[in-house]
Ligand code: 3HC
Amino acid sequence: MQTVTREMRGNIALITVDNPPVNALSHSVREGLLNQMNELAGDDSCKAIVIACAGRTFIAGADIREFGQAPKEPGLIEVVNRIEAMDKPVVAAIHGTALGGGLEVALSCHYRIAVPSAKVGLPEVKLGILPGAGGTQRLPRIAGAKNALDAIISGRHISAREALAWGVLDELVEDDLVGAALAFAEGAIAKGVRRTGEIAIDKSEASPEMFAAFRKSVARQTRGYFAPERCIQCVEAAVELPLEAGLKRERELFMECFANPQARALQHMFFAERQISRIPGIGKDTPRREIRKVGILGAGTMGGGIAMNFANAGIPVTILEVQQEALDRGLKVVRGNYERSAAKGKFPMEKVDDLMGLFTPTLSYDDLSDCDLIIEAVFEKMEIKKEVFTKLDAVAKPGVILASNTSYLDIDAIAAVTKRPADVLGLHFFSPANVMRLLEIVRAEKTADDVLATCVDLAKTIKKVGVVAGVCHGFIGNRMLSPYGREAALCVIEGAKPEEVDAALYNFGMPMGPMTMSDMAGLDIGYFNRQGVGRENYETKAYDWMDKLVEAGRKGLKVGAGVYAYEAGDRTPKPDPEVMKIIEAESAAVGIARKPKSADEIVERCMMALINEGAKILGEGKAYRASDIDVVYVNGYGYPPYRGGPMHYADSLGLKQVYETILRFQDVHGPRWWQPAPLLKELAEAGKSFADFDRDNANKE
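Coordinates for the sequence given above, by itself, in the form predicted in complex with this ligand:
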């Protein structure tokens, strides 16, 4: 297929790239651009060149799907160098997004114009690599080292206006981009070429102190990532070295990133997030229901945050509580959240009232009768959920989608109390619901296809990452969290200090360790759950020491004492000798001779538990893909994206090794909690990976 075409418009050549969906720089595009440049270089009738794109966007970058394949000449570096070396002006005409290799092509052009809605950026860092076709050398020459660092390390999309201010764009045009680009090119004939690579870099702001301060400022957000430091080194090279040497350095560092497993993990996440909305039996032609108004039951921790998501998308919400005080309290929290966002400059303070105007508080179920979707977020008790759904069934109009935000309860049982189980599903948000990106969409046994399809689309409308899960205790995320927490707590009773468990998992890349997380959530929550479950149903050794803490009044951060001690007004966890005494006494009480644990052992225990549960979920069909599980864990639990989620991490270790480790744990710790998932055994014995499992399933569809 010809993806690059040429048309002469007078003495100007208009080159059009047409490689749907996003004009990625696939082999045919690179070859096409190179051939056009070579032909036009020798064509005296051509005085200037415009590079534009068909479809929804300018070139959105290298073709990520080609990353796993053997490189095919010409490479992008050859293409951009050829464009820059042209001795007739080349103008990039940008609409949509000029990202990664797309911006590198644009930077190699001599001039760039764009429509105001266009965005530019170098998002390579998000894929575990760095701009490898001159972006790290050319952007600092145009925009300055500081702006270049900002763009390359954040990978963010930069608005056309900001890009204009940086000098990345020469002009913004309201409409007829191609016409304007041709006119611009006409004017550029007299000006001649202006090669980005020949611009002298402004060294005044690029001092070693500036780089040191920048490294410090991004240290938290880049913790554990391999590529960001290499990106910074590239910009340093741009400041210190002539273009050619800088490009060579960029190449070396690019290859280091490319060879690092983090690159594969982050690229896996890129595609995984784009797979989630592919659901067996649901297609473009599945009907959708219109959602113009949403009802929320419960204005507590979750209800208020859930409601904010809809208000943010301009969808009015009616929010119901049992008592006026609870309603007032809930809406006060919402207003406070909006006011804080406005104070941070996210939107003008006047907008707070506009947003609050989308909320209708009520104590009466009758006010929910005109809602198209009603989400219940009341107490986590089956009797209350059943009572609420029975009432909803009586007042809601036909065709309304009824959803529960339950964390663990059986949606099929909730649906069964209504006369319309096909309209019922789970919409499980994560706390804080207005911030966390994950939404588990729980497909119950009788959920209708159009209900599911509507909610999958709705997740995008409210800017959530919506992953479909099946009904089971805790769905995907919380079900996996349970064995992870158990192993962490067992490590403590067997000999590790709580802070050692936390440090091991933090250093693995988790945002915080499980002990700190328990303190934050409140140790009493688990305590009360366990009271209702019965001692025969959980690992008492793991949790008895935590229960002792609760009984001693140590309920966690909220009371200033839990697994750790906290000083007033300070959330920093401090190891507490009193807690160690309780732990040591508990170890002795259950007959455990405490032995030190290495960080590797702690990580291995917790990760194997996570992976094995994930494999069970997958084998039972409660998740459609291993990659969906990865999306859940990265977006809902802060699993390090650079490890690609627990299932990709398992693949990177090799499933044979994972399976054998679990068998070893079975020998050492007993079979009660260590039963390899049947799917894991099957894949390990067949020499396959979770990715193979996903691919095989996709091929069957």
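Output the structure of the form predicted alone; the preceding block shows the form predicted in complex with this ligand.
Coming up is the bare chain, nothing alongside it.
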């Protein structure tokens, strides 16, 4: 099939790109566009050209199937330069999205029109690279340096109306886009070409001070990332250099980004998120259950947040509480969340009432009888969960999906109290549930295929990243969090200050250190968990000092004192000499001679513990792929995306090195917590990676 075709409409050539599903810039599209330009350049009967796309979108970017392959000529740079050099007006007709290379093609055209629903953008920074076909040079010339910086650093989709205001688009048309583009091209014949690369930049708004202020404004969101600074340098080059020199600088900086390990890590994450819905034994032909109404047990922070996800997707929710006061309080919080969103301009204020109209509050289990999915978000105790599921089993209609939001507990044991274990699974939302993208979908032993398939699809409906996990204590994320936290706490009792541990892991790229995170969550939560499992089941040296803090009333941020001290109204953690006295006393009590620890040692111990537990989870089949674990940790625990998740990070170090480091820790710290995962040992000795394991498994499916 030809992906680029041409037909003459009078004296105007209509070029149509048709490369389903998103008209990606594959080799055939690049070659087709270049050939058409070369042919039309010498065709005197053609006076103007329109580039349009068939299907649901304009060119939506590069062909991801070509990622990692040797480039095949012609490259996109050659194509866009040829389009811009045409002596006949070229008009881009944009619908759907013009992203990345798609926008670079449009920018090389002399004029651009679009439908109001269209979106444009340069999202390359999200893949650890920068727009490499003139995007950083042409966008500032037509939209101004400030707007270009915003678009390129954020990678966001820009609405057609905003793009029109910036000057990126020349006109919006309500319908018959191709007809309007042909008419526009007819009018452009007299006007002639207007090459984007020849437009002069307004330097008055592109001063060094503006660039300095921009760097400062994005410092937090770009912390640790390699590509954003190179993107800024490209826009600076657009301001200071003529187009040809600017394009050369863009190419140099593009190659720097491309060669950086962050590009591989971020592209790994891009593909990993697209793999999570591929479940062995589940296909398009697996039946799905219809979810028209959802029941939520619990109107607290978690229950209310979970309910909002469904209301946001237009799915009615019945929300149950045991007391009217708790129900009223929960719905008041939900309304407040919506009102704050409306005040920020995310949607009109009148939509708040529409969204709240999707909530049906109740105190009676009987009102859940018409729900298609019921999720409990009650207190994290097995006896309470079992009691709730016994009641649900009695009132829920046949075919309903029953889900637990438990963070740790055994879904098989919960399912066993019902007469319908095939209908039961875990849906572990992360707090705050209306904000966090991650959803762990826990497949129990008897969970039916259609139940799992329905929930995997439903995750997309409610805009969650749904990762399937097997039943084990803590599933994927919280199970791995335990050894990570243990090593951080051991580093403190062995000689590091809490703030040194936090600084080491923050500088590694985590959003906050484990001590700050413990204070935010509440030190008493871990305290009560440890009381319940018995001292023989955890590393007492790691946590006895924390228990002493709780017993002294230091429960964390909520009471203004935990591992750190907090001033009233200020969430900034401050080191507290009183805490160091408790830590030093505990070190002495267990016979530890405190020694300083380097940031490298702290990071290495915490990361090795995390990776080793991940390898155990993978080897036990509690995660389908190593990349699924990476998706969990990046989306649920703030692991830096530019490191690609813990399993990709392990691959970047080399599994042989990881395995030998764990054996070294075993020699130093003893074998109790430093037994290498069997899968890690197997892969390391075979010279393989976790990525190889994923590929081998995919080939077996």
